[in-house]
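Shown next as structure tokens: one chain only, the form predicted alone.
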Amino acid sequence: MSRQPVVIIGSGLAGYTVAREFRKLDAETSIQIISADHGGFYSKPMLSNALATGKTPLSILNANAEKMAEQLKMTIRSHSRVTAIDPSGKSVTLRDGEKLPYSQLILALGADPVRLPLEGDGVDAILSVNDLDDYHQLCTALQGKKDVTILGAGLIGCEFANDLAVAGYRVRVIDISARPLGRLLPQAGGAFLQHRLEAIGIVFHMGAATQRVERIHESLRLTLDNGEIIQTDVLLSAIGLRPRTALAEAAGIKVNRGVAVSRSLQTRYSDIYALGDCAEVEGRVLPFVMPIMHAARGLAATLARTPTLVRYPAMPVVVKTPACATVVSPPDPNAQGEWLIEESESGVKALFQSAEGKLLGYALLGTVTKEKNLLATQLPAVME
């Protein structure tokens, strides 16, 4: 009796990478990817630095669903949405009522942009970019416009701010934190990054929160909690991401911040797994590229009947802000230690060390980013 297909819900980097890695190990088992959108493959991280180089949505797409299906010898169900998972019956139900059986099910559901609870009749005009269709919507909204305001000075907010400024737009960034990348950088690093981004024309409104968004003819008017009024053509939200967990939770799968999985990426059901932005691996949600790559390789081996625990080495994150080269490997939130900081006009080198002098994390900005690889060899693994 032939094996039922391996079914992957989601066609982002996580879904396609696990399919590709599994196909290297198993050329015969049927694979089905169920995608809510077009199902094409592209680099999502590229979306936050594509405007300055004039990349269109079409040019960002590496391969459409048909090419991916042919390349990996699998079936891709584009524009299909799973509405229910039946763990006991080992099947998923699609929006049209069709049921698909699986031998193993992989949740690569991704994450949704966090939406702020704002007041005003302009709230529905707030854009966010989480996929290629969103990027197309942003490109359309920017036509003939000049002023762009970004809500959020985190990783994605800063990357979009840099990209939009280089593309010729007047950019403002609003965040409740005191400095950009407040969750990743020590104060000196955030100040250096802010100074470099201000040098290319970006205006920061830090320590402030947006309360209202109102439509004023073709523009939007923002009211901040400090009373400041900002008028803008386009408003982009980059507050953060929230793992998509509703489908799993409705099926009785344990959910915390993300879909709870073990080191083998297994949920409480032995044949249902999760990885990528939707997954919480032993308490960690890691919405970055490198964790996805490591997770996909480990999971592919497990699916090919070689049970494998996922290992995460130190995985420094390169922030795509050309105006200020930045690489950060944040220490574990529970790590005990302190930041040792060296500042100069050309960069900031911040090392987070334990009382015994062991390197637990770093933040490098400017010219000192050249030390990233050497320092990475001294870092502890994120998960052994």
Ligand code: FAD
Contents of the next structure:
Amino acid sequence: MSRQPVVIIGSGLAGYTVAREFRKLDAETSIQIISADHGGFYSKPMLSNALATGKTPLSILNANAEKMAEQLKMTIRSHSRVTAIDPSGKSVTLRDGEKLPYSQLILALGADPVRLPLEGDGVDAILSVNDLDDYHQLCTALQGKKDVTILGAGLIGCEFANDLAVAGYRVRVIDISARPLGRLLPQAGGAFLQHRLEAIGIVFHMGAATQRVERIHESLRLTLDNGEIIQTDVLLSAIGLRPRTALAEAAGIKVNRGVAVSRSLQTRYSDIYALGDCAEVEGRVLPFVMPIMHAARGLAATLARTPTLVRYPAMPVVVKTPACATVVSPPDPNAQGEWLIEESESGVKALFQSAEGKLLGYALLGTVTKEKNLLATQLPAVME
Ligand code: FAD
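Output the structure of the form predicted in complex with the named molecule; the preceding block shows the form predicted alone.
Below is the entire complex, every chain and molecule, led by the chain shown above.
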């Protein structure tokens, strides 16, 4: 008996990986991806280290929607936004009012960049890069420009700073924290990273908050809360992402920080699932590639009628700052323990250990990153 298609909302890594994994298990059931964007497949992590190697938006695109549809034997509706989900009628509504039925629905909606509530007439010139179209916009904005200021010294902010500096731009980074990657690294690690990034010309304004952004002819003028004034050509915001939850919430699906799902990635409706940056799996929002790969495999098995719980091993994250090799596996926020830190000129090895000496997390910078795989084998699973 033919069933209604499995419908996936979103053509990012989460949407495409679950489609690909499901196809390996089921060659027959029709799959439909609905995407608000172009629907092509590309590696999003590449966006924050593409400028230095001269990659264009086109060269980053692995395959357009048409090619992906052919490869995975599925239908892709690109530039189509889902505006409503009807869980009891088992259909989704597109912006133009068209209704599409589903047998199972996967929410792979991603996340929105967080915007700071800033004052001034330059606020709408602030860019953020969370997809290929944004990267295109950044490349256009950079044409003929020299100075770039980045709001946020987190993972993505530091990666863009390194990339832009190597590409020849004068780069400043502003953050309210005392050190870059403040949420992921202990103080010594942040200081080491900052030092290495400063060595390639990046200027940090740490412990400072941006208050106003004004347009002054072709450039932007920032006023910080410490009274500092910064003039810049291009302003890039990288202060974090917020899971896209509005569509789910309007359909009566439980939402916390992300779309709340169980370990089978199921919402409160048995045929609606979520994964990727939009999802909160048993209380955890993990907006990274590795959790998506594990979640997609588990979900594909569940969709193919082998109910499967997602399991996350330890998943260290490589920070793409070539000026300072960095790998982090942050301890669980509730973990009890302390950082043990070894510093040298060539690196920082920070191990987060329990009172019993069990390794619960690490931050490795510089030459000690070569120990990342060996140490990873000692780390606890993120979700057994
Ligand atoms: P997205 O890729 O955001 O996809 C969401 C999709 O949903 C899009 O196609 C969008 O159009 C669609 N959509 C949303 N709403 C609707 C709607 N209503 N109707 C139809 N379609 C809709 N992670 C790592 O592990 N390592 C890294 O080095 C790394 N580097 C990164 C660098 C950058 C610059 C960024 C931004 C992220 C990086 N990440 C990295 C994170 C990683 O890329 C993301 O976790 C991952 O790509 C998220 O995939 P996703 O499919 O969940 O979301």
